[in-house]
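The chain below stands alone, shown as structure tokens; this is the form predicted alone.
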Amino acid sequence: MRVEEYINKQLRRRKLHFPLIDPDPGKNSIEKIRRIAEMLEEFGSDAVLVGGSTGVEERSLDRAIAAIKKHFTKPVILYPGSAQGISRRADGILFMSLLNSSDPLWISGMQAAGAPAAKKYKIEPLPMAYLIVEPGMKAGEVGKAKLLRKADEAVSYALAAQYMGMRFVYLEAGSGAYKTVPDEMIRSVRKETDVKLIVGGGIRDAETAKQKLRAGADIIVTGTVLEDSGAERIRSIVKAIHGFKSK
């Protein structure tokens, strides 16, 4: 099964939990990589999206990916922060452009770059626009984004997103952010556009990852959540957001 037509069928049933991997061997050892796999798969989490650091070679990435896939069983997704961020192991990748970013580079430069690699390893890409709201971090400062503060903002460019055919709109608040995408952002984005919509960006707990179901996100990813926190809260993350009700 192709992996976007996989992430909507899971759709028509639930609500769905994306974990962050990152490969850079000097922020996650593959032994580690390896015990967050096998976690993420007993948890039952939907999809593993690996990437998001800036210099991480090829090498390592094939390396975590491998890792990954002898322990987990469901699609691997790249999440690239450079034309680098490739890998012939991962079954897609999030063929992403920043929109909201004021260098060309983000928004077109780096994609040209990657196609021709994504094309060559038959990797399936999944059209997304990735919009940085504040506070960003370390992305919207790699990114040149102009954060997203308002509603509206966001709702203008998810929809220039879906009116140019991408199929999905990844929120993102920043890796370690010390507060989420807003909930009326969501709920906005939600109500003007078709897209799946993934949203990421301080999301540490059950609660919280419930917080922005409600408000209309599809997705939850969770990245530093993995490194900092016990099985037991990762747990409880997934089954909050497999076991969401909307009202």
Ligand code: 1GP
Contents of the next structure:
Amino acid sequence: MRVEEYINKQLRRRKLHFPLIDPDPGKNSIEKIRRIAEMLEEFGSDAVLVGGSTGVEERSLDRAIAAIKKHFTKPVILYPGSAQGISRRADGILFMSLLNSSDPLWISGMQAAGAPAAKKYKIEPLPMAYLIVEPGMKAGEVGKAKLLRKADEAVSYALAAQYMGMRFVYLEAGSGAYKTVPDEMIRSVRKETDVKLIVGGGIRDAETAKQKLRAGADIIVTGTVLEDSGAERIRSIVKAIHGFKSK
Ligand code: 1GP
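Having looked at the form predicted alone, could you now put up the form predicted together with the ligand?
Next comes the full complex, and the chain you just saw is listed first.
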């Protein structure tokens, strides 16, 4: 089954959890990645995102994905930090444009640089707008984002994304954010668009995940909590997300 078809099928039943693993060997050893993948398989996360950092070599990425796939049976999706973040071993790629960047490199330049590799490796592209919301953290800085603050700004970009044919919108507060994407912003984007809505940045517990789902998120991304917290915390986040049935 194609990755997007799998996501849509799951979403007809309930909301989804996409944990994010940083493949940078300086941050996560292969042994640690293997352990995380094993745990995520047990807890039932719906897909693993791999990426985040800029400048991760293809070889490290290949190794990380191979380790994940040994234990995790659902799709592994690239979340590229640059055009180099592409591995032939991935099932899909969040083919994203940072629509609220002030630099065309992040809107279409990296995409043009990376598209031929995605085609050559036959990785399924998931067309997505990446919208960075304050505080934005490193993603906001690197991507030269004009950080979104108001709900109506986010709606304008999300609607533009939908009209340009993107089927996913990711509202990103930035990894390690001290403030998550505001519920009001999520609610407005949910109300005004038909896209699949991904929300991440600063979500560290089940209660916050539920709050974002209640506001209208379809898919919750968690990164930092995987590396910093114990298994029980992650289990409770996945359980809370899976408790949300689709209407
Ligand atoms: C980063 O939104 C993701 O791109 C995850 O953020 O690390 O804060 O969970 P956290």
